[in-house]
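The chain below stands alone and is given in structure tokens; this is the form predicted on its own.
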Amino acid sequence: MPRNKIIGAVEIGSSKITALIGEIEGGRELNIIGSAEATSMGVKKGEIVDLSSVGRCTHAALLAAERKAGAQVDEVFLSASGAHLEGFTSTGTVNVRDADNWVSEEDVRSAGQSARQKALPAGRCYLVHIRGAAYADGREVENPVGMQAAKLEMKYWNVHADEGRITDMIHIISGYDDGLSVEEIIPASVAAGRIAASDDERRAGALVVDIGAGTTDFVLYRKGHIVHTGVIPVGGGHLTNDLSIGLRINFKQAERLKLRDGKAVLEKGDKEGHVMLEGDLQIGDRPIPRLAIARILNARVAEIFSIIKNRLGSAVSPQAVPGGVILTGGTSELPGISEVGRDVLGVDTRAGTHPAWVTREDLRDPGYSTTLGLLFFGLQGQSLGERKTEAPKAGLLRRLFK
């Protein structure tokens, strides 16, 4: 019998690199057989700045996940996050083909590559072509096939991205054991979203944002389908340094205090309370007021809530999202953030929770929740989206620039 596939999920973060080792068993059940993370250099927003840091951060990543799992891995997912990653909406419309308006599979096929054929400027490239809702006459429909139309019309997300980018995290992979490769990537938040949100929720309606060191991805889903993905350019890191410049000490006790005594929204106790800054009564020691701490932290947060919701504007509402807004994400973890997010988006705000095949306690950190949704398409066979019609085993970097 052929021996199960070891798939590598692996994550480009502004302040860690995560990687995770699943064993797809029979091509249905996936065991999480090693992790491991290395600390980042040469990333900056979500975006590689160093080549050669980076890749020597990857490669120690995905070395000490084979050496724990016990195995090598056959393939990787990717994600991908920046300030580069743009999307739009595209709809294909065809006249159905059946002389009595029976929709076909070749009617579905064809409205999907009218939707999908517009060219980008030169220097991008598509990342993803997500399909989402299909309308027979006008009617929405979740399947269409054996339907009687006239006329279908698929609507898809279309996420594309700088060439040069998507080049160099696929280089850095392929530098990795004589020439590993990717087989997908995917948008951080798409991956991220699929973890945090449950199935009814992303049917409801749902806003899933990602808060991660360097960007904060989310995406937003109606009726079950990705409908927006989006990359803002500010994480945790800028909270840290926020605190370091404003309270005057450096990033690395900024960090700490942010970890330690850090929370988004300003309390009655705040106004009178102290901590100590390293808490040690040494030399250097010092209090630091609660209240400069919050409202520090709490207008960087209201700041990137503030900018989610003037991207989206009206399709952010309790009527839009009944499912709310889940948080994910290391910074999501912060106290108060919830309430935060509820007082700018005015939707109901909470924290994501894990799937239940998400068995082991350490990988429940809502910081693993990208890696953990690469693992998930892995298994599902690329079910992301869909690409231009071309050789299934061709090379990502052919595939992608096409």
The other form holds:
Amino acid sequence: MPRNKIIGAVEIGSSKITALIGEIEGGRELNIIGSAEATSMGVKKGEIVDLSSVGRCTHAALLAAERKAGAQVDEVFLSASGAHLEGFTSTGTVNVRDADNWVSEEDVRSAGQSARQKALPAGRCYLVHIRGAAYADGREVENPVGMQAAKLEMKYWNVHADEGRITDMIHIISGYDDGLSVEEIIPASVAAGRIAASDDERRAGALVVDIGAGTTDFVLYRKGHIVHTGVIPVGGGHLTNDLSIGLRINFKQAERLKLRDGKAVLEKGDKEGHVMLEGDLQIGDRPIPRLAIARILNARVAEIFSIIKNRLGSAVSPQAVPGGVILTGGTSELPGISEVGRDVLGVDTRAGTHPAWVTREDLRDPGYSTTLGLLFFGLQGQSLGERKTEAPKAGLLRRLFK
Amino acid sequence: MSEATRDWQEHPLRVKIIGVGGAGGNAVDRLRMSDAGPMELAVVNTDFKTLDASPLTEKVMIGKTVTGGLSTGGEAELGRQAAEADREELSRLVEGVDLVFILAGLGRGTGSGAAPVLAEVAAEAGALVVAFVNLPFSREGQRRMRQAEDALAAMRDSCACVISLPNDLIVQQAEGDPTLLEALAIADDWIRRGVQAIYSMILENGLINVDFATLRGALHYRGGKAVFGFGEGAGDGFVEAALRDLERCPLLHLPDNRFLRKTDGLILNIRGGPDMPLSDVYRIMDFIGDRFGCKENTVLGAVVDGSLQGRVQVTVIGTVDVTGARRHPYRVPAAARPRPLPAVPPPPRPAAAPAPAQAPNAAAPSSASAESHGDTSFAAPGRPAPPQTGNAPSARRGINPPEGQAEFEFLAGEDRGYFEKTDENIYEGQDLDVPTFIRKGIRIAV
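Mind pulling up the form predicted in complex with the partner chain next to the form predicted on its own we just looked at?
In what comes next, the whole complex appears, and the chain from above leads the way.
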């Protein structure tokens, strides 16, 4: 019997580096056998600013996860985030070959190929080409193969990134344990969206917003397809930084205060109320007005949502996203954040929950959606040939490896 | 005139405050209402109407050939051209002045364009130039902010110290919802405190006075950033209250410098009532030295002000050398310099006269070379020469960085606090790393 495949999912985040290890049984079933996280040093706004210390932290997380799993990782799925990620829509059009206009697999493939042809400027590389809707003679169809049409159009959402930053991440993984290989790099938004929103929600149309420590990653689904992804280099770290500047306290105090007493909406009674900075009655402790905390956090959170609104424009409306806005990521746990989202976006906003197959209690934390999503794609990669054959990423990674 | 041979009886120290542009001129006008002491006041503008309305006597109109006596309409380039056209006028304005304060509001035309030129002219004339500049509100938009930032960078090249006062912070300092006049008053108060902190040390009689050379020594890095903060305390335990107030000063909590624990030069001014004991002065000094990591190179001035019975005001101005390569070469006597200067040449600036041991620099004008004669006499004893001040950027450790590295150091020098070393985070003209509440002018009561 062939050995089960062990895959690792690694997210190099701004506050922590998370590693999950999954075992793929028979190519269809996934067991999470190890997990670990390490404090992230040297990542800001989703981008690596100190390569060597990020390398050490990542290796520590991988090592701890491998120890827990009692197994060695064969290949790694990485998530990417940061302001350097960009995306665009492209359309590939072909005239169906068959004399009687029966659409074949070959037509779909060549339409896809022409959609992905666009050359990128120097220093940029494609991360993924995500297949979107298909149109047979202008009519949107689920699967065009076998239908009759003269013209076939395929929509793609293409995400590209700064080559140097991607190379840095690959080097970190390949520097572990005599060269671990990176199987695929997936935008964090795509990974998190797959976990935070259910199949039904994605089919209906939904916006998933993953607010992490350094970045806010969002992904918009329409009829089950990804039509837009984006990164705003603002996250929970900014909330903490704002508190620390506004209240004149240090970063650690601000972080503690945010987790303990932070909320994104003004409530009745906040006008007068105070919380103690430390609550330990020591010298230096002082009362902090609740109003100040709420105002600072509210301003920042509302701004994050309004930037998303500006980026997506009319694509965010109750009609366009019946599935609503789904929040995930560590900062989504801030009380009141859903209400702010609803106010700004004008769409029902709620915290996401992980699918039922995530049984381990500790992994149900919204901070894990991205890595869980990576594992999910790792499993998909085994059984679903489509993504693999379509994406020219393997070649890209090999090229970057040299 | 060399300071070594100067007769101080006949030629007392001259201090001039010059407002450039509309905002700068107004600040000087309002400064006049309060006590300006023995300082000379002047305004520079392109706009005849504004100049005419100013109650001051010394007014310089620039750029008649450029704007025809009108304002620049917010174009910094016009402001610069206007100042360049009347460079002689400007140099007459600063001739023989030892300490020049430049007040300007950056972001619009005359302030952004002309203030850097004036600073350059004043520095060339051998004056110590200290600038207080207001930065526009984030809401005023990207273009103004960019003009302001360009001007700020240009001013840092020639000023000993540029103190930037972001207008966004005014609202943080105000009580309730400030009226326009109140907001202006706060901005003026910041400037007055800063100007006062510096001139009172050298001009007023106080507990502890500082001579001009020492002040000059404390500000001997050009191109650096400055921190500026103040606190006030009254009643029982007024020293502690003042220090707490200082810690909370919003100007010290700018994203730029809030993590600043290390300054290269520090000016500390304490104003207290006649009842202030010396021990309190030293207590404040210890605290400040710890907070800003600059025990060796602190210049202390303490002034007794009869109106401050039972109260104390503390003002701090610190400079940070972000480039490491831009110090005034003539400030450091050759003997005190253990290793050669870094290979990076200082930016070509006529005022930077050659240090005695260096290869002669033919471009140096005579006024600045005269300065270098006085060198040894006012490298104040007891204050360590800059090369010994320790853990600042590598250029100061005497390492000769390769050209490329120095370049990098300069680029990376902009200290952006927690988010330093990261890419700029500009969205629709606003830096997202700056707290939203500051950019939106939401007041936070602490």
